[in-house]
Structure formats: C-alpha cells, structure tokens
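Just the one chain here, laid out as structure tokens, in the form predicted alone.
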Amino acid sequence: MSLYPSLARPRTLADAAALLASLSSGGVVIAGGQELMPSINAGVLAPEVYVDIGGLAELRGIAETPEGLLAIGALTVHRELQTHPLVTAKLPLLGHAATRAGGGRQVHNRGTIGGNLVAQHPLYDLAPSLLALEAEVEWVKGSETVRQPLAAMLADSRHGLGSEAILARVLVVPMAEGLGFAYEKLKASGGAYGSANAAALVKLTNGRVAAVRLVVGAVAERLLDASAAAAALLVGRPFDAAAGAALAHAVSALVTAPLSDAQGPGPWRQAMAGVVARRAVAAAVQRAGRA
C-alpha cells in the first residue's frame, strides 16, 4: 500500500466506472466526503486511489423523467432537496426529512444523497422517508447501468457502492394529491443523530385510513419497513388513541435486536421505535385530513 494514495477526476461518469472497474482494490468513490473522511481520519479507511466524482455533471440535477418520476442526482446536497421546488411540490415528506438531518449549514451543504444513502448508516434520515415512498435507484459498475428498488440496494452490499460501484441517480414517484406525510425524530440536540426516527404516508377516506407507509429507522442495524404492520393495525379505521396504542405497541415488538449507542441503550430504544411511529402517523394524518 502507498503512503501517497493518488486522486483520479475522471471526466464522465462512465470514465469513473470504468476506472474503478479496472481497479482490483484500495480505490474509493469520494464526493461530499461528508461520511467517508471521518473514516479516513481515523484510520478505519485507507484508500490507495480517490475517485473525485464531484465534478460530474451527469450526477447533478433535480427534474421529470418521461415516465413522470422526479430523478434525483446522486451529488443532490440536502440543502437542495430542502428547497428546489419540484421536491416541495411533489415530495414534500422527502424535502422535510432533509430538513432534520443533523451537522448544520456545513452537511446540508455539502451532503449528498448518494453518499447518505451508500452509506447505509442506520441513524440517517433521508433513507427512511425514501423507503416510505418506495424509490428506486440506479447505479453503474463498469459498463452496466442497474435499476432496482432502494429496499433491495440497502438490503444486498454486494453491489460494491462506494468502491466498485456508482450511485447515479435516485428516482421516485411523486406523492399524490392529499396524501399526509410526517417525519418524526427523537434527538438529544439541533445537531445529533436520531435515538429513532419515523417516515409516515397516510391516506384518508372518509375519516378512516385507507393506506399507510410507515418506515422506522436509528433503532436497530436495518430499517424497519413497519407499513404492513400498520396496514394490518389501521386500515378501514379512524385513527384515535386506542389505534395508536395498538400501533406503537406493534412497532416496538418488531425491533428485535435494537440498536444499544451513545444515541440510548436497546431497551429504550426499543420502546421509542413504537412512540416515533405513533407520532409520524398522527401528524400524517392531520395533514390528510386538512388536505
């Protein structure tokens, strides 16, 4: 290994794959550096080869597809997503979500959502309200494109995301029409990380819940995707007190192997993953019901 790791800026993003491809270890993926330099400078990471993607245009960029999705680029900065007007109008639980992300100006400016997302960090709070709307992603390695749904990315490391593989581009549905969303998170400080966090979508008829998502996260190593749970619990139903009861109960006893850090131990992690759902599912369905 080198003392003197080399920096490579490759001009396309097919470049970029095709040098990583061509490399057989010790290269990275850099962007944001928001989650990969803490690494570094602690000595968990030492990469032989940089790859800067942060000048790619191609990764870059808010807009409609001719499918009708909104197409996030991978070095989209929280700060954007908080207030580029196709995400306030179209995915408004994704823009409040940015919004509770931790660090201050510094992260909300120079985090991206591909580097939230690779990094799989179960305390992170763009992937749950993600996961809630059901996005998918789309990534490059060598000469392949792959398009999948995100639950399966963060499911699966094989992929090699961040090493081997590059993040293009996330791509989500817009919410419908009168649609409630919360997200919901429990923090010690403005700039903590979450102890527990909730993504809600509810849709209301006539008073009752007619659909639900709900996604839980920073309580165990994986996201909680809870909504069949709450489906199960709430559908055909108003939501009152004893359903809410019902439901943070449900939620607390789908985390099995809570997370025990210096955000709180399991236990009480345990019981918050039920009092974040409850939460996010309650002011959903306030907006829906002023919607």
Contents of the next structure:
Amino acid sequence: MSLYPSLARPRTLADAAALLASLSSGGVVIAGGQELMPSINAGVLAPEVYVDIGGLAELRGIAETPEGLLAIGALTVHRELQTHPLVTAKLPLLGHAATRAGGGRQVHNRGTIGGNLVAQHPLYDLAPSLLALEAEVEWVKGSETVRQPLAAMLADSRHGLGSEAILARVLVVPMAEGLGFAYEKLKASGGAYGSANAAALVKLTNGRVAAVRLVVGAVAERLLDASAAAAALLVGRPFDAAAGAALAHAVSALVTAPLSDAQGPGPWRQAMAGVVARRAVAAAVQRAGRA
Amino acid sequence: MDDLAQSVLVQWRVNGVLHELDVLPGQSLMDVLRDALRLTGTHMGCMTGHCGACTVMIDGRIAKSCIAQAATLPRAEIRTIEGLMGPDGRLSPVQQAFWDEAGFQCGYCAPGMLFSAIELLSETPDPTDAEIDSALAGSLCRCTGYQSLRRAVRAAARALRETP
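Same protein, different form: I have the form predicted alone, so give me the form predicted in complex with the partner chain.
Let us now look at the entire complex, which starts with that chain.
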C-alpha cells in the first residue's frame, strides 16, 4: 500500500479487466472523469490505483450489430449521443434525453454513457430512456463477459462495475418507425438535476394507444418502471384528459418511498412523478400522432 | 503504459506551446495549468463541475478542467483563456463583444462564458436566445449578469458573421 495513488493505462479491454482482477482491493476505473473527479477533489474518494480506460478503442463508437441492435460503446460521450446520425435516426429518445443532462456542454463533451450508467444515480438523465427502450448492457469482469438487461444491472450493486468490472457497451433495439417518444424533465432548481423525470414510448393505432413504455426517475432511490401500470390503464383507449389524470394518479401511487433532497420534499416529488408521467405520455402520443 | 505509475509523463500543446510535464494521478488539469504553467486565467471555483469558471478547450472541445484528470490526457491540445487573444495582443471578436456589451462584471466566470460562446458560435452562427441559454448552462455567473451575457453572445455572433 502506498500513500500516493498510481495510474495504469492498459492497451486492451482484456488487459484492463485482468489488471483489475489482480488488484486485491480493486482499482477505480476512469475515463472522462466527470463522475469521479468531484469526489476525488473533495477527498471523499482516494483510490490507490486508477485504471484509465479512456484510450481503449474497443469501447468507442456506435454501430449496428449483425443481430440488428445498436451497440453504443461505453466511452461514447453525451455530445455524440446528441449528434450521431445513427442515434438521431434510430434512438431519438436517447438522443433527446442526452441534451437534457446537466453540467452543460463542457460535461456533455467528456461525460460518457458508461460513467453515467455505472454511477447508478437516480437523478441522472440517460437511464430512464434506456430502461424504456429495454436496453441491455455488456460488461467484463476478469476473463468473463456478462450480458444482461440494464434493469438487472441497475437493480444489483454487487457486480463491482467501476472497481472490479468494466462496462463495455450498451445494446439497444432500434425504435420502430412512427413510435412516439418523449423525455420530460421537471426542473425546480437552477442546478443540473430534475425533481422528477419520465421517459415514454407510445405506439398508436387508429388514434388509440396500442403499446406504452414508461419509466420515471429522480423521485425514488431506484428508477420506477411504470410500463405495466400505464399499459393497464391506457391500451385500447385514446389518450384524453381523463386517461392522463388516471395515469398521473396511478404513477404517484407507485412511489412509496420518495426522495426528499435539494430537488424537493418527498410528498411533492411523489405528486410530480405522476405529473411528468402524464406529460411524457402526452408528448409521446402527440409525436406518434404526427408520424 | 501497462504498469502502475505514481508519476505520469504528459505531452500537451498549451496555447500553441509544447510542454512535457510529470503529473500525479488524481491531479486535475486545472491544478497543473494554474500551478505548474502559471496560467491563472483558468479560475478555480467549485471543484465539482458545476460553475464552469475553470473551462478550457481540450482537443477542440470545451471542458471543465477541475474535473478532467491530468494523467488521463497523455497527449492533448489545450487552449486556455490566455490563448484567446490574437498574436498581436488584440482581443478576439468574441472577447471584444463581451467587453462592448458588459459581458464581464467581476470576470470570474469569463473562461466558461467565453469558451461556451465560442463553441456555440462555431456550430450555430446565428443562435436563438434558447440556444444561447442552453449553451451557457454549464457556467454560472454570480453577479447575475445573464442579460448582458446573452447580449454579448448575440453581438459576438454578429461580429463573427461579418468577419470575412
């Protein structure tokens, strides 16, 4: 053990994973640094070993896989999500959510999708959309590669991502043509975070809701997948004011342990969960109607 | 570099001048610019990535240097606020517009505001007020001079469009 931290810059993902596995107390995986540096500057995080993965070409780029998925490398920054033609064309919900992330352009230019997701932070802006899109993730630990739903990764904190394991890529099924989408972020403060966020996907058939996905963030410790509740209320009906009110009521009722922090007190967050859900579905319905 | 290193050699071109420096893992780019290179126009503010006073350009994209780790930038092209003026010592068109429109009050936020305006105008030569607000969102002005900042960015946009 040393008083001073050290840094390694492995040349391949396999080398990086092997190095992490060889460190008895683990290391800290760093790329853009936007998530880690505030804690390092404050002295809250003082790792012995940094493993810099910023140079790993294997973790870069956005491409279509042979199975027809969009594979987004973990080093993809928010700015690329906002502007990449494949994301704009096939995952516009994700591209739009990336524009709403906090920190400004400076952070969008360096903050990666990998760092965003590994943080497992309930206030962050990419996970609600990726959960609505039923994204999968692929990560590497030692010599093992694991592929699992993002929802499973977010529900578990024992995977050691960021210290023993490295997120490699995010895999998403492209959105169908005409699918309505929206990301609604309710901001009550001048800061980076929303007080309640909702990502919605809506398929309309003859003016009626045929399918809906709805995920609400920033209101509880874990993101809330309200898709089943939304589908039970909305499928087969037109989305009118009464349907919107019923949805808002149902979503708020699902928030049993609301966050109470600088973004607002718990009871209000619970109420706002329903409001953003209603607004997101309404906006998605409108987009689907125009398509 | 596969080995663990307690001191990392970086090669940076800063405002056009090549530097080879030994930096410590964990150290921010801001610290190295201010302490080793004495480029104190890069301001230290919050150290959390909120305020934007430490904004610089890394490889052509703006970034908050307090939350960029120096050792993770083995080779980089870095531009600081000191590198904005022309070789003749004149203010750049964006700086001049900020000066003319009182876009500086105490000046602490100037690196963030200037670099954010420069990056915006390089992509969007005639921005709307909403685009200006969104581009400046990563920088805080505690003099609350946002109206003059908006005017300054509009003036800078006009100046750049009129520059041949």
